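Here we start with a single chain on its own, the form predicted on its own, put down as structure tokens.
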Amino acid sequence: MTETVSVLLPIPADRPYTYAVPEGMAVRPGDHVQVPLGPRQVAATVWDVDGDKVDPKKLRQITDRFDCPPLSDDMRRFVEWVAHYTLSPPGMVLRMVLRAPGGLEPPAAIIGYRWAGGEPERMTAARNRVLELARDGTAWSKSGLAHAAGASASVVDGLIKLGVLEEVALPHQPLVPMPDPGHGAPALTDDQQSAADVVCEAAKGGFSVALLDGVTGSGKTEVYFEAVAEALKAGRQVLILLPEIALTASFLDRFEERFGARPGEWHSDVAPRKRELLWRQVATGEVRVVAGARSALFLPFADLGLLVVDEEHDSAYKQEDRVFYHARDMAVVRGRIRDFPVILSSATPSVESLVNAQRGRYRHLRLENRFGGAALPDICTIDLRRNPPPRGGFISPVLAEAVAKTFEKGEQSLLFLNRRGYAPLTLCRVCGHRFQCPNCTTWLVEHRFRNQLQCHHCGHSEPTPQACPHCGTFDHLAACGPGVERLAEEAVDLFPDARILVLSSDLMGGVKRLRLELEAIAKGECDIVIGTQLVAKGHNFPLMRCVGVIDADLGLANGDPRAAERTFQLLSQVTGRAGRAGGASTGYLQTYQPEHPVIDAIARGDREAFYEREIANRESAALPPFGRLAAIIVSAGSKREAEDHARGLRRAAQMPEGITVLGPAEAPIFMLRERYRYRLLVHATLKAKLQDWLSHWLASGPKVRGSVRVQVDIDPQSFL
């Protein structure tokens, strides 16, 4: 009888496919194989040893089995769990695991050469230098031996042809050296040591979650590094998740200082070949520590023993494409399935994590003082109704005076505005024409440095015109509102002698330039930094003494149920860049509503009051974490298709007790990338079986036809 197996392919399939196993090939669950799919060959994973009962004549055979460690049982369970929770095809979750298919193949052999015995008939000085190095039996690469001996490669080639040097296979070296848990152990404060004792004990094994909750600059990284050291001593692997690629440079330096070697890096800026090597060496256990973006959560670790989520509150951990998942929540799930500890670290924890800590589900570790006796910045509000900026400007005289005094002392200031580009809207003063993206219902943002108008949602860009395309009038285009580029223009006028640096994720030069500029700020090579939310995340600027938030109200003016929480977190993180190395520091919040609870809580330094109020509001409205939400996004190439399908879905909803469906309604960004979008919002109690009900509802609703696409977002973070 033909042996059959179930094989999960990295495609949008709801279940594995059945394949025949060729005679002489042995496979087991977790093995990575190559199988035919239509006219092409794809890498896939054996999911079960028994396939469906299918006529053997109709089956196609597995083409090849990769020489690679199999996917572990717990990792396959994790894939299935994520697929069920997010209502995604399991094949699409597996696709995130097989993100570096080149890593399935063993790397090509490295050829080296060593002394085979004997001497050449004609000895030259260059040959003698080569043989002096090779006579001890060490194997060298050709170029390495020639360089070390100060000879040309042709000298080595001649000795190879004469048989004096013989070819051998050199062992592959790990992509990164082995970290030393005993290297560079720091002197911790009493508070840090108490927290470190708890996480180190947890790192010895068994599932647990610790919320490491400390003010900005309190040394949370040093605390969880001790847990990393404990896991390494036990021979386990460690994953550290970071929300931004830009954070990895300074983090890697701190890690190397503590452990004598850098961790493996995993993010989109890593070269493809290096990603493939890292993927394989994680699977074989050669790489012990990985620091990476949210996608690193799906790396196939051989023996993962600790997972750290740094800045756990950050919205960058939410993926909103293909498989919608939150890396923080899935990290906790992976820890539970594999039975290892998870550490969540933040100066401004998410409400969900804080409630879990209050309920005893997570261990709550507090660090309430900055490291080294440094004080938190004083926070002052600038009421723009009483102290408005001058006409055409955006910096209040009060803030301008504070920055000027800071500059005179040789210290640094930060002006924060969470808007990229020069201006968020450009219009014609004559006819009122507004420049809108042709693919999205959003305004084009002017980037004056590049002379472009750009959409930050679909990437569309066009040159900034000199005349209005609607009425043809020249030199009457007006920039409305500020972006960081416009703020920099104003700062140059106010502080002509200051060295000003603009920091934004979309500046030319990409991540490499960004890292160089962050390094320049840390070294004190600029006086005034103007930046977006990029500057709010974990950076240590020793000379920063003054932080000014240009528009503290910006995040509060929308209907997002998390608006207050996000604004509080962002403003707390931004002002927390000041005074980390000691000395007096001040944060200024320019606002039209200083009495707003969020602004008031930050100004008074009353974090507890904010969280108490926010948690009470969430509980009274049964919003997460006291209830559950799921967003259904219906999109299509035409408005009619999208609207008809969304309304058909709503009519098909049979709502049991505990589940309510709201909508459909046009999405705030109604057209995105040339697709019209409608949203439905499902609100459920904690006891409701949300995923089961959603699956049944979507299956009983209208069939997806034409250009219609339906996306499900469990626990949505964005409502655009």
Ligand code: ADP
Contents of the next structure:
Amino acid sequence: MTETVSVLLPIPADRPYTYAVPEGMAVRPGDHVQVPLGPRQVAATVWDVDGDKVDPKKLRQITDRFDCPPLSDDMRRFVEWVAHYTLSPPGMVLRMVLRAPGGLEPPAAIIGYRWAGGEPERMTAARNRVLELARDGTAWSKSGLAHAAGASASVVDGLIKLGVLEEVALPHQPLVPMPDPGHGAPALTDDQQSAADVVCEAAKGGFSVALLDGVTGSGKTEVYFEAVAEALKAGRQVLILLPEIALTASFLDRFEERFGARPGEWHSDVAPRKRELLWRQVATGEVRVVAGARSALFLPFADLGLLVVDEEHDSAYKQEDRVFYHARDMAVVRGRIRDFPVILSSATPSVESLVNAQRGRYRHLRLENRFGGAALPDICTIDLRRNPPPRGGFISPVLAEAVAKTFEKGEQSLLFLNRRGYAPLTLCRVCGHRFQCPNCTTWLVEHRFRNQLQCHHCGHSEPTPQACPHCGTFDHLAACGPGVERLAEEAVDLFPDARILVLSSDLMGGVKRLRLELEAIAKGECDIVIGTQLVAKGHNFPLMRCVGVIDADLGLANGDPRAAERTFQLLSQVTGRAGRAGGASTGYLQTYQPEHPVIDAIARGDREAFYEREIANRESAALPPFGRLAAIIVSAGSKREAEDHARGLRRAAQMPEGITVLGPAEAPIFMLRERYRYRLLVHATLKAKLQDWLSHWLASGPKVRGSVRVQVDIDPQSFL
Ligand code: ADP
Ligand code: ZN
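For comparison with the form predicted on its own, would you give the structure of this protein in the form predicted together with adenosine-5'-diphosphate (ADP)?
What follows is the whole complex; the chain from before opens it.
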């Protein structure tokens, strides 16, 4: 009798499919298999040994079973949980697990040679040198043996032919060496030690969450490394999530100093072959520690025993593509399902995590002081109404003077502006024409280094024209507002002798160049850094003493429920780049509203004031974490289709107590990649069963037809 099993395929189907198991093949839940799907063969995962009760003769058969450790039970439950929570088809979550299909097959064996026991009839000096090395039974690669013996490869070939050397499969090399928990343990300060004691104790137990909440430079990394060491001693695997891992090469160095070996690295800039090897060795348990981007959460660990989310507040943890998920939240879920501890680390915790800590759901570990007696920077606001920049400029004389003084002392400054390119808007001074993206309702951003106008949302770009395409007038295009490139121009005028470096993710050379530049800054090879938010993220610049925020109000203008929180975090992190290695340092905030509560809290160094107010506001409006939100984005190729569908959905909404639907409204970016977008916002109380209600509502609404697409974003971070 043929067996049937249910197999989850990495496709947007809402449930597993049933396949027949061919005779002679045994499969268990979690096994990775190859199955036919239409004309294709796809890698998929056995979900359950009981398939639907269908006559196996009518079913298609599993083609092959991969020689690979099965996906653990808890990982399958995690996939289901994420699918249910995010309202995504489980197959699309599994697709994130099966991201390195090459890893399903064992790597090809590497052939080596060892002594077979005999001696050649004719011995030469070269043959003897080879055999002297091989006689102890060690297996060598052909070239390695020839090289070590100072003989040519043909000498080794000759011995193989004679049967004096025999072929063996060499044990494969682990991708990264085993980290050693005792390698470079630091002497912790008392504060650090008490926090480390708590996380180490937790690391020995089951599920718990600790919020490691310490000012920038307080040694949070050193503290959670102790928990990593503890998990390693217990023989378990560890995952450390980092928001910008591709740019934090220094993190890998630090890890190596502490543990004597690098962690496995997982992010999109790792070469495909290395990713496949990592995926496999995570599944076999050979790789013990992975440092990765959010997608590392879906790696098939054999025995994950600790998960650290560094910079847990960072918005890079939210994926807004296909499956919309927040890696920090899902990390906690993964810990709960598999029953291991989770550490969330940040100098500026998310309101959600802080509330959880205050309510006792998370352990709250505070580090109030920087390591080594370094002081936090003094923060000053520069009121732009009283100290405006000169006409056409963006740097107030007060900030210019501070930078000049810093430069004179041979120290570094950072000018921060969260805008790439030269100017966010270009217009014609004669007819007023504004350059807009043909695919999106956004302005094109001028990039003067490249002589291009670019859309930062869809990637459209066109050469900057000389004449206005509307009225034809030459040389009358005006740049409106600043970007980092324009700021650099102003800085060069103001500080002609300083070495100025512009750091922006869109400059030529990509990640490699950025890494080099970050290193150069750390080594003091430039005097003034001009950068976008990527300089804010966790870097250690020992010589940085002065940070100027060009437009502290920028993020507050967004007006979405998270604007205040995000601005507070960004400004704290950016100014926190200053003075990490000691010495007096200052952060300057250029603002038109110094009395704004967010700016004021930062200026007074009173973070409690900010959090208290923000938490109270959220609570009174029942916003997260005191209520829940879900965004529904309806888009289509035509405005009519999108609008009709969005309105139809709204009409179908039968709102029970505790659930309210707002909208539809045109999205702030109404057209994106040639699609028209409407948003509905669902608000729910904590008690309401939001997911169940949403699935029911979406199923009862109008059928998704034509070019219409409906995206569900649970716990939205972005409202564009
Ligand atoms: P955070 O993660 O809180 O920003 P880090 O862990 O990066 O702080 O520490 C800031 C700096 O201080 C780093 O250069 C780190 O090596 C150093 N440091 C922190 N604690 C210690 C310690 N106990 N011994 C030696 N150096 C430390
Ligand atoms: Zn566009």
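Positions refer to the first chain, counted from 1. Given the structure is predicted, the values throughout are model-derived calculations rather than measurements. Here, rigid core means the biggest group of C-alpha atoms that superpose within 1.5 Å across both forms.
From 108, 651, 474, 687, grab the one where the chain hinges as the two rigid parts shift between these two forms. Only one option sits at the hinge, namely 108.
For this two-part rigid motion, what is the smaller part's turn angle between these two forms, in degrees? About the larger part, the smaller one turns by 11 degrees.
Core-aligned, what does the C-alpha of residue 161 shift between these two forms, expressed in angstrom? Displacement of the alpha carbon, after core fit: 4.0 Å.
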